[in-house]
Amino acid sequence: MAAHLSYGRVNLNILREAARKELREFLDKCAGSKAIVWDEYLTGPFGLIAQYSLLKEHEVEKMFTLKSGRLPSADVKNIIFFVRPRLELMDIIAENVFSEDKMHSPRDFHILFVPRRSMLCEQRLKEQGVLASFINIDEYILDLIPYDGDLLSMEYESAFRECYLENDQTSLYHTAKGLMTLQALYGTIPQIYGKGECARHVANMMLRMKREFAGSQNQILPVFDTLLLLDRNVDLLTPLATQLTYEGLIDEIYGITNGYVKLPPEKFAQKKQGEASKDLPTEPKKLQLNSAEELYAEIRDKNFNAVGAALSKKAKIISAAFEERHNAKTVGEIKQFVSQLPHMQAARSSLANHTSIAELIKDITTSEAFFDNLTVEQEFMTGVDTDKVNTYIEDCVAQKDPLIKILRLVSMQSVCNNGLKQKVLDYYKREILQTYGYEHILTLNNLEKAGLLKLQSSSRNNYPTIRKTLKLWMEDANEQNPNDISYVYSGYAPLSVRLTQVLARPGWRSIEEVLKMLPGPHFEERQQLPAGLHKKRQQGENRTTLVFFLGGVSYAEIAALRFLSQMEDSGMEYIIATTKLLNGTTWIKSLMDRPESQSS
């Protein structure tokens, strides 16, 4: 059991369960031993539902990363692929078969497909001619993974850009399918509120999936109150701002993936006395993050100014609890202290490796550069000259800063500005495209597409009114005891979440001129119960919300919803699910061309 996925309170284990048991069904299809072929995207998100040990009690005896050309020699009767849906992909897999099939007795092979079969995959495994030598081609739906006690993802890489460059509709439909599955398992939910086009027609293809399997009502009292659907783009400010809670800057600086993170590895060297330090490790130390380690969940979504004291706290009681050790004198008393031994050493190593983090952070976040960076960010929140060219950003150009460094803070001038004037956007792109190269005029194309980038039209800038009606911006933001989500960035509220607190309380209605500032429909739906199941709360009893962020949604944005379900009286209890977990650097990145020649 994962035991981090069962604190809250809904209890995700059982989504996770419910996806273990169909892999074992699938290994099981496959009698004897067995070879995994993995697509190299999904290993990092099949690792949350299943570690090894499963796959090897179903006789799983190799594991390879997909590549072309010849298979490494494994001993085993069956071959399964575990790709997604890529055409790319096919012509990878042929290979591999064909070179099999020339080099070994007869082996079985199958196909997994991740999330859903693909008519077009089958049909160019045919032109290749190998989709004869499949025995097995099946789908695997795998579309909201738990990360934590209230965190899923579908870890959906391209969402956003299908929906707003490619007008594509794949991921949106695959988040429909997503929960319906999560219904089934825990209950109609009742209301549905949304904003935003894609979120219109997530909630009309469930509306419809549930029309179509009428008869097949679970009669599951429901778990869930309140859904709420959340497009990306009626919030594009919050992504692009630098996130300043402890999981945030973890991710903007060194980016974590699928629940891990890489760090350098001389920061966590054990030097013993009198070593010479030659012997210093080169691979990355890799760390998993959740709320399985005790600290971690206790300082992830404070403001990274609260950290030091809370670890510094953390360490005082941590040596208290080893001096105790000296106040043990009879047997009962040792054997306590040293049955306390093992939860002590891991807190010891977790506080160690905190504060090694927190000191690389802090190396950072306390620079020249970056405190420039933010105070650029937190002028344009404020409005302070938006519709005029940055001179920060032109000597960020001119010293040839990162790319998305640049974008990230074009795109949130315009954002702030409600788009720049014809000279000033001109300007920026005439400046980035003979720094950076030509090629990158594809890339603005998609920013503008994509409405991170506009032209300023004549009508007025709404983003004063929305900043003053919604409170997007708090002066004396309280860092160290936050009475407000404001903390998460240190002064500005995530409009994002700023929605999902009004919705709870008083309700959209009070801020009905604001929803029609901001893109596409606002909505509301009612779900129709199976008869005879009515939620009857108890006294004091919270209301559960899942509010789903369809193209991505940031660490800081989790923390400012986490915050609220701590709030003495906020009566909600928020679980955060999402198309993908990203910051400004992944965004932009997803919305590039050519990303790969790009030094992020």
Contents of the next structure:
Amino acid sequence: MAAHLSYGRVNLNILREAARKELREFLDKCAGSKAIVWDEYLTGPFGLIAQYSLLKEHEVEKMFTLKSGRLPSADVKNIIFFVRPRLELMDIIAENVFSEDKMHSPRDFHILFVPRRSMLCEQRLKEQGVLASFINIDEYILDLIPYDGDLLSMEYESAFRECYLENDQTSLYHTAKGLMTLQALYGTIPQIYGKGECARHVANMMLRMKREFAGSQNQILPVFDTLLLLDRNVDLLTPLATQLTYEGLIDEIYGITNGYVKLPPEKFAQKKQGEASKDLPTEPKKLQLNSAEELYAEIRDKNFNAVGAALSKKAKIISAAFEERHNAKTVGEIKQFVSQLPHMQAARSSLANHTSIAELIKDITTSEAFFDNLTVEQEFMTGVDTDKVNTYIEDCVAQKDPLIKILRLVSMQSVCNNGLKQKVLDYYKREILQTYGYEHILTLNNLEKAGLLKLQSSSRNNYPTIRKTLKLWMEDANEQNPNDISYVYSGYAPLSVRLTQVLARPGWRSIEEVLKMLPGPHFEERQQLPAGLHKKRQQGENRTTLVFFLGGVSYAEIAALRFLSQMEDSGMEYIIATTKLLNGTTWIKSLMDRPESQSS
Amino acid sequence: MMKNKADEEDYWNSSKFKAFTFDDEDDEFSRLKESKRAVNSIRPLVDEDDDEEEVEKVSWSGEPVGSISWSVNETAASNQRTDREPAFPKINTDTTSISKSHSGYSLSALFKGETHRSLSDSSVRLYAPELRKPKSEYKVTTRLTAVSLEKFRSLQDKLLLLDYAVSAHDGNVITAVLIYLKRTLSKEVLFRELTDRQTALRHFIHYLTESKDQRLLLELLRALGRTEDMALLQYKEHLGIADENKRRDFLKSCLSLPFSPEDSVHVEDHYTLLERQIIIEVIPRKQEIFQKFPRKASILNMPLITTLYYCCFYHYTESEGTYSSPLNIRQTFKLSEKQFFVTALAARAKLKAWPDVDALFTSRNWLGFTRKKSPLSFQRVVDVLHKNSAPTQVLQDYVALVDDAELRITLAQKHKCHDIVINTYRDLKDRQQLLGYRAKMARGSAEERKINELLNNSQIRWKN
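The block above covers the form predicted alone; next, return the form predicted in complex with its partner chain.
To see the whole picture, the full complex is given below, headed by that same chain.
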């Protein structure tokens, strides 16, 4: 089920198993038959940890979605609420508990908070007069969820907003705790590097937690050599750019949530031999996307322009494999062919799916609108005319394109120009407010606080220096056979990943000047290992770095890091962790006030 | 304007950006078709539905059968209640109870004495990272009866308590202490002490936001001198006011708030706009146009440009003195010529009022009526007209005004303005193109005849 988690350099299945164990322990605590009432948001992340069968083995007989009113009847002894610590959910729970018919079959109530208990929530339950109805109030610490063999996410949606807008560091505390859990399982990480205020803060908390927990030494041989903590606000530019890898584009266009994507069904209608095509399904087609699927693992990180070729190559291989049946003469050969059939069938349907997805995406990437948008992005990233009002943006506003698109572009221009001139900024703001509504003053203010929009200070624009020193723009990005990470954005090399690359070689000392231009401190810390746990490295053995993006990471950045891991001479393998998997749209949305009121 | 245009042209031609182009000779996507054909040609040798075990079963919606979200639906569906009771009325909680209630956590257990180590329960978990042993076997009730924070009486003790909580970094514990302090300290003292404790302050702001204690939050921001934040927070409240008159009055009350200079202009515009919309909304809708094109929605709370569009649509000819006149709106909100122009153009085109459209271009040209002027590139004009399904006869007038020949030809071809294409090729003396274009025209059509006449015209010196 989760075999793909153990394929990588670091067996992330250990983490998943630990989480499953804890879940079983909690369920066993509530003896007898039970029903789980789910905060719907949690079913996705939980699905990555456990299947229904596991719950069933522990006497979970029914599962419901949390909603107001009366709980559905279920002949069970225990009702367990699996919820995020949110006040509005507490009100619903209180309502549920109150409507319970006390005369009939009294049921025991339990709450499992994910990922943390909350004082505020318990107080709310108390105010509502139901706190005493709960036999058990517990927490299920699900900080880092394994998404793939090399990818962990906290799926903490508001982390960036909380850190950089509201200055609330709760998510950093959870991050530090998550990293402590990780070290408990995979050994102390001897070297910690970081860049940014939040990175500094997390490192401090980790060191402190380790110090105060001097009781027992961690006796596990370290799996990770290095931890790199990166603040998202060190690189505000990258997520704003349109991702051009296959997986990145799927996310940009359709959105990937908890490893699933929902696609328009038309292209996926199955036509069976000799069957009249049935009515087209109207439900979106839902697909799971991870490296367990061989073909997807192969193409997910490619530039989209190289996906067509890869798919066609794969098609030829599969065709050839099917043709093999004509050559199978002896019983043994036939038997061998048949034994391979399941695998071939899976490969075939996987190919069919991805061909359809690629077609859907192609329709969009070949459109004029996509081209124009990308052209402007690339102008900004190369520093063309970033200091004046851009006519394309102006036209988009006049056409009332989605507000988020406008905000992405204006933010990008601002970031690439190290802030906009007063006149330009005022002009954009006015246009946006007049066209989309004055209430967006709130959103614009948020973007300013987060540094995405800003007024140019008297100091000169240092973006060109950063771009040149870190080689953020590569003229001859090779999309088909990449030799540099810039292929993920067809020219732009993500700043965050460049920092990671330079850290590995030749080291940050070579870019001190640039590091000073980027916000927040950069630092290095060492954690003492108990004697005997120092790794004896084999000749030519790769080192492993855990890169933690505080505030979110995009799929294109992940692709770039995977590319570095695969480079023969890099000598480094990367495992990626983040507070949230994001793209420019979901990111900007998380910073908006009342994004739902946005007119389209 | 025109120079600009040329620069742009120049840019496009010299552009080094290959922004994601799909070169013809190397079209990776023709290969998509190839792989699709291949997929289809491989006939399933066994029926796909009896999938082998190792391939996970997936329902149509894509949820793997047996996954949690799939099962939530499944187990719930088998449990459909037909006699769904109306929701239980919400319990009316005493609003003062927040400040009265004691904290549920037995925090004093955590803060026995004053030694650092005594953050016992939580610190065990804080610093014992090996996967947490089940700990809270003890029941909620016992926790409630435990001694609470009451024993921290003096201000000094309370602040020490807060500092310990902060140094443990556990937001939950910090909040618990803050709730206690809020209940037992005067606002002035609490605010003062929080000013020196930034982390605790942020948690307190978060707590007030979450518990929707707007009043205290505003007071706090004011005390901290964060007046702009305070103004915005207060302004935000208007979103919750449904009644338009109340909302307008509220916005008016916001005008005196200490916004930044730029924001205060916007807030004032917001107020003026809503005030104006309320007036426009009650204008009797008796004219024919309202019958012909019934309104789809009220104009209340719409953005300014939408309001302008509405007025250009329904109240176009009204004199500048009336509130609903487009010119009045333009004046009041100091809209730029371009903004006004685009909006009016779209609205009149939507109504197919072509004379109005025409007038937009000519009325402002006093030196001679032969040349139309526009604050917008004619390419964009054609775009707007096309989006509003203008007929070819109308489109061609504006396509003809596009200065750049190449662009003009592209647009003319796209919109089937044959005359313009032909005339432009004639002016460029491009016989080859003309020949090519003739092939695309219907046999015996007027266009074909026109091309033939040109080709036979010996006066023209063709360049090819």
